[in-house]
Partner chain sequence: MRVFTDSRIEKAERELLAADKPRISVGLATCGISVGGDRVFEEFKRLIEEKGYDVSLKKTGCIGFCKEEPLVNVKLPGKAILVLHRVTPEDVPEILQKVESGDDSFNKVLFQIDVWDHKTVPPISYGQPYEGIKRWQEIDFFKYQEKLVLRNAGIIDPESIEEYLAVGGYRALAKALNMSPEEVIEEVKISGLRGRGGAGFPTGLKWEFTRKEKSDKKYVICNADEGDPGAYMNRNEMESDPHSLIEGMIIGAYAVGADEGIIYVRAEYPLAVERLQRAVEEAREWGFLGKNILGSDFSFDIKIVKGAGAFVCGEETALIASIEGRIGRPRPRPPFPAQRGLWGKPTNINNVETWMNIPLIILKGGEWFKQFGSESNSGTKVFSLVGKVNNVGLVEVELGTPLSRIVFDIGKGAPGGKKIKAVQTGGPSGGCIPEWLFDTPVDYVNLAKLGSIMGSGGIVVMDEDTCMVDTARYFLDFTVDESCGKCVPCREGLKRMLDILDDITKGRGKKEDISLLKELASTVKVTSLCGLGQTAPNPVITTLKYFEDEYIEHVVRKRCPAKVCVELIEYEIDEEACTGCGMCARRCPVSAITGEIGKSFSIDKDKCIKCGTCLDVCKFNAVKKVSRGLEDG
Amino acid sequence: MGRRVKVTIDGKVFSAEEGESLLAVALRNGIDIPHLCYEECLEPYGSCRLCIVEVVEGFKKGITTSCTLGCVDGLKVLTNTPEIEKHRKVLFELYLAQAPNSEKLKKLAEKFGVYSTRFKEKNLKNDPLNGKCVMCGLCVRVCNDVLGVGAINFIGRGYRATVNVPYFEESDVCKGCKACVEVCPVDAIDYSDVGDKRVMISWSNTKVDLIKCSVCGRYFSPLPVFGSVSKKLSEYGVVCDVCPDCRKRLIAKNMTSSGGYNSYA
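Can I see the structure of just this one chain, in the form predicted on its own?
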């Protein structure tokens, strides 16, 4: 635990850990600052710019991204000045043009008073992400930096840039773990479980084998993920080839009959 400092957001004083992201402090205390590229498990890098705040004391004065702003004692910021609202409006309009089909983005923009865009919407012809991607990079970063898989990356430049698997061909390294789906802030990534396969639709229909539950026979987890964790978990007596629903029932049944913990936990 680092040294505690006091920061002021919109006139209210909050306690924070020194160096902690100001955006994290704001969100923890119910202060609604819009953001697209921020994720707790990743280092902040301020690419979406939506989380801008105005520093008035304790740091270099001016407008900066709150996700990359480290807390120091005496830091004071404002989150909704006229200047910030003007910049955010333009940013939201640009994102609405970039991802015109994202309902989640539209709702976020409306929450901050933006209902349309003056900019030309992206041409959706042959767009693998169906006009929903805002190019925040979270899916790429979690796949590369956290999981170390590197199944997806940025492709192309400028207006034609997108995210996908290399050469838009089915990936032989994707684990089908859905980490990219979970971190996407605008629901741009589609997948479907079909029979014994998980189809990562957005990633050029990459197909990943699923493991079958040894109790009910339902396919429930990607085989590559199962293979990487089952050996380790088995050392602790955890049965891995059982789906979550069956595991709950087995735990309840075992604890009822034996009155204690069992290997299906």
Given for the second form:
Amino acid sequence: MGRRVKVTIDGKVFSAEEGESLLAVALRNGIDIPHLCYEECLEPYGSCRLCIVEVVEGFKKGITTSCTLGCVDGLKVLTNTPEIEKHRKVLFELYLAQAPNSEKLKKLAEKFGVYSTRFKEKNLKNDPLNGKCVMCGLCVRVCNDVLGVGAINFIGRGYRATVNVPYFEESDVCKGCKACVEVCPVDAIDYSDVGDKRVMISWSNTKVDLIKCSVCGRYFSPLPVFGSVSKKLSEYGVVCDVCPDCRKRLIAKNMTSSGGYNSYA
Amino acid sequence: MRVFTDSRIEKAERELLAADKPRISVGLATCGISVGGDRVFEEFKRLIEEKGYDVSLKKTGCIGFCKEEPLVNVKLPGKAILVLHRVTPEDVPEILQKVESGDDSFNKVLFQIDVWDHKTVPPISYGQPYEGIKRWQEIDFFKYQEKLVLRNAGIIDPESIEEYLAVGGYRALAKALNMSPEEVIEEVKISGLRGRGGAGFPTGLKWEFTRKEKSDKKYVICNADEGDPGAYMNRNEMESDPHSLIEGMIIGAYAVGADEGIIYVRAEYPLAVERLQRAVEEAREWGFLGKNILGSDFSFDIKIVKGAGAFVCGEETALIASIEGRIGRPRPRPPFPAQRGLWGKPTNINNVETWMNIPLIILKGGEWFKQFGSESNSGTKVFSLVGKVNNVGLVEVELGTPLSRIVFDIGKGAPGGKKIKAVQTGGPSGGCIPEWLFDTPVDYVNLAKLGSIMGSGGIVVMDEDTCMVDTARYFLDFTVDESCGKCVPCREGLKRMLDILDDITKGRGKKEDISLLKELASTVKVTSLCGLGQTAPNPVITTLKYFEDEYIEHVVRKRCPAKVCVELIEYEIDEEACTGCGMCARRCPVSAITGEIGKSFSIDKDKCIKCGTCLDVCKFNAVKKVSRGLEDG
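Return the form predicted together with the partner chain of this protein as a structure block, the form predicted on its own having already been given.
Time for the whole complex; same chain goes first.
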């Protein structure tokens, strides 16, 4: 644990760890600051710009993103000045035109008082991400920085930039783990489990084999994920080829029959 | 030190002075080559070999007068250097004959250099001046310049470390190694040198940050990813005097405690890359790079990394990402590169020109350096003066020089006696400064006050025929293309601004567009992640500030006052002036012009594609370009 410091958000004093993201402190304490690209397991990235706050006392005064703002003792910020609301409204409008099909984005914008956009909707014909992507980069960063897989990345530059697999060709490194789907704040990434295959629809229909549960016969995990997980867990004597539902049942059964639980833990 | 008494240096000195035989050097920076300097050089080489002339032929960089290229320096023993301009291969035989026979009545002489101050040594007397020929400092183009960074450009051979040594090269390094790193930093701090990449951060302070970081490994980087449209200062500096840059970097590395340096130079500068590569190898051979430099316990080496042509990689965090092989996208600061830079290690990044100032500051002292420039803006700045200006070229002036001096006294105004309307400083990140503010001193503080920036030093001059809305659109088109796409204001906001400007220049603009444009510009400026987005709206903001009437003309009257925006102009034939020669009709690519020979012709506006050919070919000024707009027509 680092040193504890006191920071002031909208006049209220909170305790924080020195250097931690101010956005994290705010969210933890129930202060709602909109954000799309922030995720606890990743380094602050500062791309969505929605979490802007105004620093009134600190290293550098003025408007900055709270996710990348490190807490120092005496830091004072405001989250809802007219200036911030003005800029945030424009940013939301830009997003609404960029990703016109995302319901989640619309809800977030509405929550902060933005119901429509003055900009023309972007032409997103044949967009693998369904006109929902806001380019927050969470999927790319999870795939590359957390999992070390690197199946997807940014393609192109500027307003033409998008996220996908290289050359929009089926990926041979994607493990079908769905971390990208889970982390996406706007539900832009499509996938589907069909029979013994998982199809990552948005990633040029990349197909990954699924593995069957040895008890009930249901397909439940992508084979490449199972491979790396089971290798680690087998060292602890854990049997892995069982789906989560059956595992629950087996644990329950063991507990009732032997009075304790020692297998499938 | 023994290295400085090497006999090869004395030989180079004799060559520079043409002590033994005449010396001809051809200006071969990219600017000279692009107008045929290389062909002139080849012709000299061929003839000298063929005829066996006893003449030494050298390459040199660019002295800055790009408008007059190809430039050739001719130096006869004991005499001043004559600079000949606009030399063609056809001129070569005569020049050589005259050199051979000692006849000094050369054609195409632009000026002479009898004494030149390389700054690193006492002024060198190159020889007896000629009578009746202007000295370089008597020419308006040079009169107001102060050459610190370009101290050797256009005189020495950039491909010869011996010539650099002959004019006092690497002496600053020797001096620095006898100082403590802290003393070196102190000297730079005293000089008041500010980063020449554009933002103007105090260099000494930056060095101190990196110095104070504790780490087993540190880096210094030279940012040579120059990419502003119309700016080529760094290219010429590297092509003309690569060793100044290298010497500066070695001193910087010693000061901050780095043992590895990287020059990040754009791949579009092949000649600069080649000359730097050569200079690095030479420096290594001479012991200025490598292990135990000049017998000290300081070791340092330089590597050259070529950028792949993304403008955003001039931003330091994107530049680092690019060197590491990652996508060239900026990240938020802090942590600054001084804390966490290349490969996570403390890194000091400076621009080419910043580095080139260092040897002077160390050798002559910070106080000496401060005598140039103005209060808190010490030293000089090299500008590339381009656009609608007579004297196009590289101009090095003291900071604080008024814009009018640069544009009118040095640049000699616009060609054809046109009225100058504005200049754009700092490239696409800068702003347009109107003519009525030309008494503004050019420095970091004053340009910022006007809503522009110094940037890396591009000055684009615009005359009365320039449409300011179109200019803003042009620069925005560039930044939209170069935005990395990471943060939303720059990625989406700039594109929306461009769409609005497109509408306005095509006559589709609405009144509310101007306020929306202002609103967007403010949000993009305030909320963008890196310098690219934060400054990209500047051309729009400043043109709206100083030339809003032009925007209103476009939007309300659908008129382009400068007659540039194609959709808002028409071509007409003045019946009175038309002689009926029919030239326009013959040249019109879409047969839009009809009439009777000997009488007069007229243009069918529905067919006309507004290519302007008729205007160009009419010898009687009968074709007129008009932008009437709504009220008149």
